[in-house]
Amino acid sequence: MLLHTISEVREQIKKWKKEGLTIGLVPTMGALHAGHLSLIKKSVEKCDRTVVSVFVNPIQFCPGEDLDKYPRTLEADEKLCAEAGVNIVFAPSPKEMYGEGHILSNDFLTYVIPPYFYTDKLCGKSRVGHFDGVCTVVNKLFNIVQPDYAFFGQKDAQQLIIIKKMVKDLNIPVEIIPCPIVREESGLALSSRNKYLSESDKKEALALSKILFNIKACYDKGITDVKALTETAYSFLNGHHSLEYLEFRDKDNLEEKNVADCNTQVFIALKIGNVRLIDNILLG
């Protein structure tokens, strides 16, 4: 069923809780693809009932980002969810989530602010305030749906680490289930923003996965010096690419690594034209 209001969702959740049913939540911004469907499949398999939220969250977009043109495909999303066995598609408006007038600054709205150590690096460095918006909306969804389990993709690895930290620090009674990155046959990680790429751009976008797979291959051969591993990336880059970062960090707490080990996660972000893409790989 498609629901648009918090009260409708809470009424249905209350019934399920009374019946002792387990509830899974898959938070999304819509424009669903096979990556999202892999999360939904895990939830449907593990839980008695599954809720998918479809909400393009305005407070996680920074000035100049693609909020207005972000793909919105609710009708198609609802159909995919129905075919996948989803019980509720929750598609609220910004007004429903943030109130009348929804003045979306922290001067007027209560935000959940994750630790600065987790947000002053990688995507958080260029997208100041992004993870405040993510944690705020995810916390609200947890309060609305009261899931036993919530499913997040590992492609947004920094986000996943921050959400796990928020859940631990705020004693939120939900188990976070990380789900593997889903890739096209070419190696390109699935993303809603891939819709912005032309066919030639998609070929250029393969640089992300090629860089990461090559670093993993070098690590498996015994190279652990981060500087040496970083230098292997440049042969995959050309004038079509604008590299934002390529960093080696601890998979649990995002501490910087100078020597790679089995707990090292490699994070990359680059732009192809105006499209910003991210990817990552765990070395261990």
Contents of the next structure:
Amino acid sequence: MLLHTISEVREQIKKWKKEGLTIGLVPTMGALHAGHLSLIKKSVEKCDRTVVSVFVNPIQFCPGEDLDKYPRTLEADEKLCAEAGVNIVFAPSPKEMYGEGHILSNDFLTYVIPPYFYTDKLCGKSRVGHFDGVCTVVNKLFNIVQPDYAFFGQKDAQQLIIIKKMVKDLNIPVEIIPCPIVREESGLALSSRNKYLSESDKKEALALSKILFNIKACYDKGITDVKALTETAYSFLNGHHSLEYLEFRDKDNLEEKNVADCNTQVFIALKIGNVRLIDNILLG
Ligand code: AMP
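Switch from the form predicted on its own to the form predicted together with adenosine monophosphate (AMP) and give that structure.
Entire complex below, previous chain first.
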């Protein structure tokens, strides 16, 4: 069932709650691929009812980012969701979510702002305000859908860590279920933004997973010095890529690591042409 308004969703949720059914929520920006479908499958297995939100959230895009050209494929998304056993596809308009004048006038919106320590690094460094937009919309979705479980991909690991922190700090009654990264056979992590890549860009993009897999292999051989592990990465970079970051951090609180251990997560962001891609791997 495709619903566009908050009131329609609430009405349906009320009925399900009355029946004592468990509800799973999978928040997405649409252009669904096998990565999203893995989250959806988990929700359908675990919960009595599954809601997938499809919303390109304007307030998590920074000026100059790809808000306007972000792929929008609602018809195909709805079909995939129906095949996967989803009960509601919630696809609100920006106006439905934020009311009039939301984009130019953030001053008139109540935001959920995660701690600066979590947002001043990695993606948050170049995407200032991004995680404020993410936490605000996810909080709104939690309030609208009131899920028992919400499913998030490890692909966006910083986002997942921040959402877990928000849920804990604000006592939100939902259990966050992390889901592993789905990759192409080549190693490339699936992403809606891969649609922007040409065939040759796609080959270049393999640098991300190659770097991460190589670091993991070196760690598994016993190398734990982060400087040494970082150096192994540079052999995979050539003039075509611009590395935005390659960082070793704690998987729960994002503290920097100088010596890698089983709680270390390696985060990478690379620009291939104009497309910014991210990936990560847990060493433990
Ligand atoms: P997005 O539509 O990009 O906002 O992603 C919606 C959800 O799908 C987020 O929780 C992402 O982490 C997750 N996701 C996106 N790509 C993948 C992937 N390749 N593997 C696992 N989860 C993913």
